[in-house]
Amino acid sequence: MPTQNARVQSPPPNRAFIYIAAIFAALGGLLFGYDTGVISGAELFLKNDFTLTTFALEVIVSGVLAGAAAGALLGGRLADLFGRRRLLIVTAIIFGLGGLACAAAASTAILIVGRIVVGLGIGLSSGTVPVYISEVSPADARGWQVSLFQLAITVGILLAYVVDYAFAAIQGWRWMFGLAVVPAAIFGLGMVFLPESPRWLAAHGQIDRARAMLARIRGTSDVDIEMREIVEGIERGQGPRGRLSDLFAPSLRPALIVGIGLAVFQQVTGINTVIYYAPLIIQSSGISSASGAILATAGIGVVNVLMTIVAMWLIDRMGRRPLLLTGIAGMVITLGVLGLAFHMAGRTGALAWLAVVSMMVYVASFAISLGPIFWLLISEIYPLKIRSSAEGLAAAFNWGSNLLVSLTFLTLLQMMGPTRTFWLYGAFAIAAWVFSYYQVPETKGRTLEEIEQFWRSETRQQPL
């Protein structure tokens, strides 16, 4: 990776526009987080309005993945072509749409396409937050504040475990999805006001009008350096539009490989099966009461939350390879363990809460590694001209995995039993360690352009 220090630097640009702009679009994270995480509360109610088999449940819990992985792919393209603000403001409509769906739902058809709606919205926004935040950010903080959409995935999560808790007395469970129209409009109604990416303008000729939004987001009117850069990059780029064929030229596939390899590890290591399902695997472990088991899910989703702030503290201080090397390894020890847990005969409410501990810190290796570290790498590594596309692909492969994994999950407890299935994702963590070892780099630090430049080098070394 070229080094900073050939670079003349630019006076500090006032953080206050920059840290609002990205607050804000990190709330399509929140939703992401709520409308992915309420299900496991509402999941044991539903069962009393409608006639569900295991396979209905799966497809209840995975139509919001099949819409996910659709809205990554499709969102990529249209951000890169209409604008990563406008594509946001649609996608705030379309959470809004799909959880009134799902909250008036009469039917396990017609809750399944809310759910496939509200995927859409998760789709669109995880192939474009991080995009938009990455490109208003400055080098040396673009690590904490891309990992706010991941924070706000963890808020969002917890959130629904709140809400899932705080309407379990009622079962509740149409209060549970319908809630979320409240975020979306405060999503929406925040990047109405926000500015469009400088890099998106200037990629798209509009040059004057990057200026003066880059001077407005750094909030000072000497932005020379900043944009020579950008332009640079562009037209080393040949060009302002791309097309994700470009991915597979020589010099650009590794980035192509990082992110689609990172993307199926996320999910492949069994992390959404805690997220969608830990009410229902905390009772199999000795916790019987729904309550109880949506409580002790909610004591997980604070350790998600303040790990992810962890995280984000340490991430542009120590890097993206040790944290992620660090957790990575967290998660292979902690599955085995919870396996261990389910393993052991006679369980009694002490292997329960080893099993519950056990969960807890696997989420929290996930929360400082392959959570936030994946959204931040794929929204820096690829090239500008396609730098949506390219994470919406990327995106769309973590959304299939998901997929994958959540409609297989329970099939596989009742095929396999706890501890096996808790071991193959195990095994799956290390074969992303090593993978995270050998092929991700080191982009602390560095500028966009920068990134971009290192993967067409001829000399281009992993570090170690």
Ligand code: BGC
Given for the second form:
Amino acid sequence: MPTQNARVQSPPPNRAFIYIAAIFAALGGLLFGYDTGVISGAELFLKNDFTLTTFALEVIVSGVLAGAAAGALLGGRLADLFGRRRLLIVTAIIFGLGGLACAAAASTAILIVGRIVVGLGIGLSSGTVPVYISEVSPADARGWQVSLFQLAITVGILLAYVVDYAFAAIQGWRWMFGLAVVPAAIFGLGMVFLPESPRWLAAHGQIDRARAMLARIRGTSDVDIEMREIVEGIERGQGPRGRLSDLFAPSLRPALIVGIGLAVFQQVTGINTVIYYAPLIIQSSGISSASGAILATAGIGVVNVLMTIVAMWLIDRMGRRPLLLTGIAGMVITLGVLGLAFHMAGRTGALAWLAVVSMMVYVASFAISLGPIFWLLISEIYPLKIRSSAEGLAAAFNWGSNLLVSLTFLTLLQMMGPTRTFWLYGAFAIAAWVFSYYQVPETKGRTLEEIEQFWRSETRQQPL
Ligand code: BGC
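Please move on to the form predicted together with beta-D-glucopyranose, as the form predicted alone is already shown.
Full assembly next; the chain just shown is listed first.
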């Protein structure tokens, strides 16, 4: 990749606005985390009010994931056509409507529709928020700013655990679903006042507006160098508007493989078996008390948040590749140990805690690697003209794999037992490491235009 140019020598005087923009956009991640996490508590009480078949319950739980896959695919494309900001405003409305429908549901059918609508919102947000933040961030801070999205996801999951716990006594599942309307409203209102991505505006021929937005975001009118780089990037990209068929152009293939590969590996290495089923795993490891299991689950949520913050601190300093490879190596080891802890016959209390500790270190390893870095890379490795469509495609693969793992986990536990199940995820983690080592490029400190140029260069190498 080319080295950085003079652009870095004139740092923008005021970055407050870009921080605000990134934080508001990241609320889309908070809703993603909250709405995927909340169901584990809410589902316990649904059967008090409805007669639910197992199938209906499965659809309520996993319909969100299917809706999210569709939303990511659709949202990515729509954000390329109509703009990131407009799409995010619509996303907030969808989150709000879905949350209200679930909270007020008078029948199973409405509940199912509400959950699928919420799923659409999650998918739309996952296909657009990272790209929006990536496009408004300066190159040297893009890593941690896009990772705000992952941080918000982890906070959302933790918030869902807390709300579920708080409303469990009154069996308040309607509150659990309905409270999501609050962050949805803040997210939507925030996006109304935030600017459109200057890169998207420029790609759609609105150069003057793009310049004005860039000046507003950077807090200075001295944006000529950056603006020139954006426009040159668009010219090099042979025309501004992207068609869907551009997604399958041979020049895009390596980037497409990286995005889809990481999307699948992020899920098949088992993160959501721990996020969704932690109490069950903990109890089956030998800690039988419910309060012990809940405490350990909350601990896992906290570790996830804290280690994501550590990753944000490191990501623009160390770079993406070292973090990714270190974290995945940690996942391989901890999945091995977790399987082993279950394997030892006649488990003692100490071994049960070994299982809990390895789960925590496993989550910590994910939180510094595949968690934030997947969402970051897919927001930065694609060319501007089809950036959101390609990001949405990767996100849709992520949701599809999430659905597959969630639907098969309990069956795998029954068929192969916990040891072999976790070792299977461990084998996928080894494959993820090898894949990342050979395929994932370093993007630290490069502008999006430099990254775009990199994929086009014939002499591409994989720098570590
Ligand atoms: C993943 C989610 C997961 C979450 C856990 C995200 O990056 O896409 O599937 O639940 O991380 O923190």
